[in-house]
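In structure tokens, the next block holds one chain alone, the form predicted alone.
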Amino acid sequence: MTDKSDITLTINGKAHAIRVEARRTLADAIREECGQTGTHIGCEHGVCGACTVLVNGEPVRSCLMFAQQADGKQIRTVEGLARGDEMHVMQRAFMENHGLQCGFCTPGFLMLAVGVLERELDISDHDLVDVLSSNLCRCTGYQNIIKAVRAAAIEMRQS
């Protein structure tokens, strides 16, 4: 099965026009088709959260949804969140808080807690824990990232 469908993915409000096979993931296509390569792919299997990209606002492993699925929605990839120079909130949060070492999970974790937070500002910490457990880091221990995402939080409710 070979065929390719023409489709639009839209990243980062740029369309990109390109062509896929039906079994092409997100991931792939985002990257390779794309040039997005801020998107990482980890586990293949939507366990670890490396791929974790927002689609219309929501957070999805993008190696668990074709391309094709994607077709028309908007894309939001790590690549999307700063301005220009000026890095996101979150970016700055992870920084400023030690939330990264080798930095492989970050952009899963950075649009996995824009994501929530841009839906529930005031999620409480027992729900940004559970939801920050659903990826995974080698590197962390996972407190820096919490706080650097409640940091962020605090900001995001400031502006």
Second form
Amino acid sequence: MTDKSDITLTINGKAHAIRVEARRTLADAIREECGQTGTHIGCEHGVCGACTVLVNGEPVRSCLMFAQQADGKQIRTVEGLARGDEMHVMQRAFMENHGLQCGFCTPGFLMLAVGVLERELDISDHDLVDVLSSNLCRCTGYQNIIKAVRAAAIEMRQS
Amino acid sequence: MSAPAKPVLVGKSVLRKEDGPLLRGQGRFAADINFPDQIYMRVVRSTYAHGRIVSVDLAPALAIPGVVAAWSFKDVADIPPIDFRLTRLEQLAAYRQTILAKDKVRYVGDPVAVVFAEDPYLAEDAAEHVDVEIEELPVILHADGEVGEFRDGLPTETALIEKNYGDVDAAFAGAHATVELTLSIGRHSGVPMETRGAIGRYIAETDMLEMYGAAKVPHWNRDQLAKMFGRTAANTNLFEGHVGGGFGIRGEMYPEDVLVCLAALRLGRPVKWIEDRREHLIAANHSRQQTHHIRAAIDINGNILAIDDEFFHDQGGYMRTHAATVPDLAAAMLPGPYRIPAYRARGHIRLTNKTPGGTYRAPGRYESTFVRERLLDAVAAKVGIDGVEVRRRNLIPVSEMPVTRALETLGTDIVLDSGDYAKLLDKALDGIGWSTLLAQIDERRKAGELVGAGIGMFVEKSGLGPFDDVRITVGIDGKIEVVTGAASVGQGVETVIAQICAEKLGAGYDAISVIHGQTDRIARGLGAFASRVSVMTGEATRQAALKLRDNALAAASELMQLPADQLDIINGEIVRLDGSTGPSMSLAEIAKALEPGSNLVGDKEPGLFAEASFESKHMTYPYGVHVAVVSLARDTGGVTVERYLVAYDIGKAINPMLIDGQIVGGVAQGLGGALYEEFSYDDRGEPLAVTFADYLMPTAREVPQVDVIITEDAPSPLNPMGLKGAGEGGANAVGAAIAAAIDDALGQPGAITRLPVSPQRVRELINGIA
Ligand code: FES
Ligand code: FES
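Show the other one: the form predicted together with the partner chain, since we just had the form predicted alone.
Let us now look at the entire complex, which starts with that chain.
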């Protein structure tokens, strides 16, 4: 397999010119070619959501997308949430509500929640749980993740 | 004027030290570790559950450009099998697993060969070109069937665990009645979100072997690897980064850990291995699967006179690092919080052609609590009392504490150190509003709903010794480093240890960093398992912090020309107890004054530091009550968990927020085992749960709001702070409580005899099909 192509992945506003095989997943390219290891891989078949990133504003499972499909698109990962020392509202809410233990699933949940709230700020609590049920966490039992996202949603609505 | 108040941190829900980097995507999990010039390992696994290896041809893989090496058993024949870490029984040694299968494969997933290549995609391609010919053999899939042959005449029953006290036969002979049940628990496991991973590196210049991606028990694994390779602990080091969930399974020594290290030594390049999810589900430890035949002798009031249990433990293909741990704990902990005058357990450890087993959160207790609590419910039904009453009649009263069980496990005698079980039961019932709940359930039943409530009680164990060491050092910049032999699997070790250190020393919480899982920083350590860290490392930290405080005050007294007993340390500053002002000093300044060569040091060891070891021969025994409320869908058999409550006595809580988190997380895993998760196999031993689409872990939709009541009614007398552990109490009784609640909703006492409870089974029971 040597069908490599030149593509540009724009991650958190920064362009990465890379050369990848057609079969290279976006998740692997973000992590290995672009060195952004905050995006995690938990299953590589689209079930766990650990690899969730935003592509043109939409939450996407980066293990199910090929890197070449994201050529030229705007990608946001967990590394792009905070502004310098100042955490994103969602990150702070996870901390204050103990929404993480081992933290492996956390980047995926953060990106999923941010992506959804940026598009639908008034999403109902019930629908929010529905959305969050698309990612897996093995440590927290979800309660504190739901609390954190609700708290962040309230704060995002106010600002 | 009086001195400022000393901040209290132990008992407070302070925010976690761990969170910052994890939230910013700066975690260092195994897959995030890279070294220049590294190569990638891919394991070739058996596709047969049982078979004789006819041939392994590596040549086609080796012919692919970019493939660096490939090995089968004969290339690693000089490496001994992986040894036992706990609960060693000599007769089990013959059943250990070699790092690549020798002449037989014993489960789908058994490593047969390895390939090393320049790129992970390439390594995966190349692995498919290794030609493995296997002659299929008949499989054993039931631990309670006939005993087969492992090899060379060795039976597949590897050991019989026997534990007993009192005259069981006499109790049954004289009993008013007996109650007898057959119960089984399915096969499931921890399944952390991070798959396993290991990176081996050999530095020839210093003859140093390193492994990254270590977890749970880095020091033990270091010693084992050194032994297997004929090296010493001094030139072998293991490093723990972030660990994406432990739950018993992660961090035990597996064939892959040995293989990356061996390859690093032999090939002279760093070797990286990251497991994929399918591999994880067929190759990392499974757990839980047992079938119990249990009976109780009772008197006319439902008081238990004796329990007699015979069980079969399905260990899978080989005996791994835990040896007999899980069945041993099941047998030892089965009596739970009850007065059991006579007791006998016999556990058959059997090998089958499935993935080998190890521990999973509340190992042996999730199983035996399900069995015991089912038995209690059956006793209640037999004598016509309810589930609460039967428990009240049999609980050990607080007046009898401490209780010596005449049983031992994990090398310790079981001495229930403290506990007021009945009081916690009251608190749990109060917390859920038991009588109102029963009235509501009654109303809803009249309206045709299938709804019910169930209770499970248990005793946990925690704080396994025998020792833990801690060294605390204050730097000249005022930063305080606590070096421990503990490990962290994501449970908040750094936070808890920093809380204790900050409070006892009188330092700022933010100034403290906690080192764990680094074998080059501390000579020995036992790591993180069996809910031991808060208790053992916590107490060692308390002692070291108090010693350090004394050392700092002694130095300050000389420097400030004031008696030490008139000084205190608050937020890293030396203050005068009488509150008078005057020149002050910080811990940093004292550290500076104690630098090598300074007058103050004299002939003592320089630096501001202290060390302590805590030793403990006995475990501490926290306990808990679970209450579940479920409703059943008549058409689908679906089970909805409407309410869930856990009451748990922790002895003394260091950080209630973290304990709550441990408990809720444990409940979610327990629910998985009770209702959804199962590693099932077809009749050729082909695993059927190999993706997250077949191994169903609970999501945010399945896990209900869990109410947690943390009590401190029974501090442990075994350590001054009264600590007990919290890691496993959330999972422990979920199977028991859910089964009882489903029985109650069905109106069929004893209907649930097996976990997980599938919707199909519930539907059969609703429709009256036995
Ligand atoms: S890794 Fe992409 S969904 Fe699991
Ligand atoms: S915090 Fe560990 S998997 Fe979610």
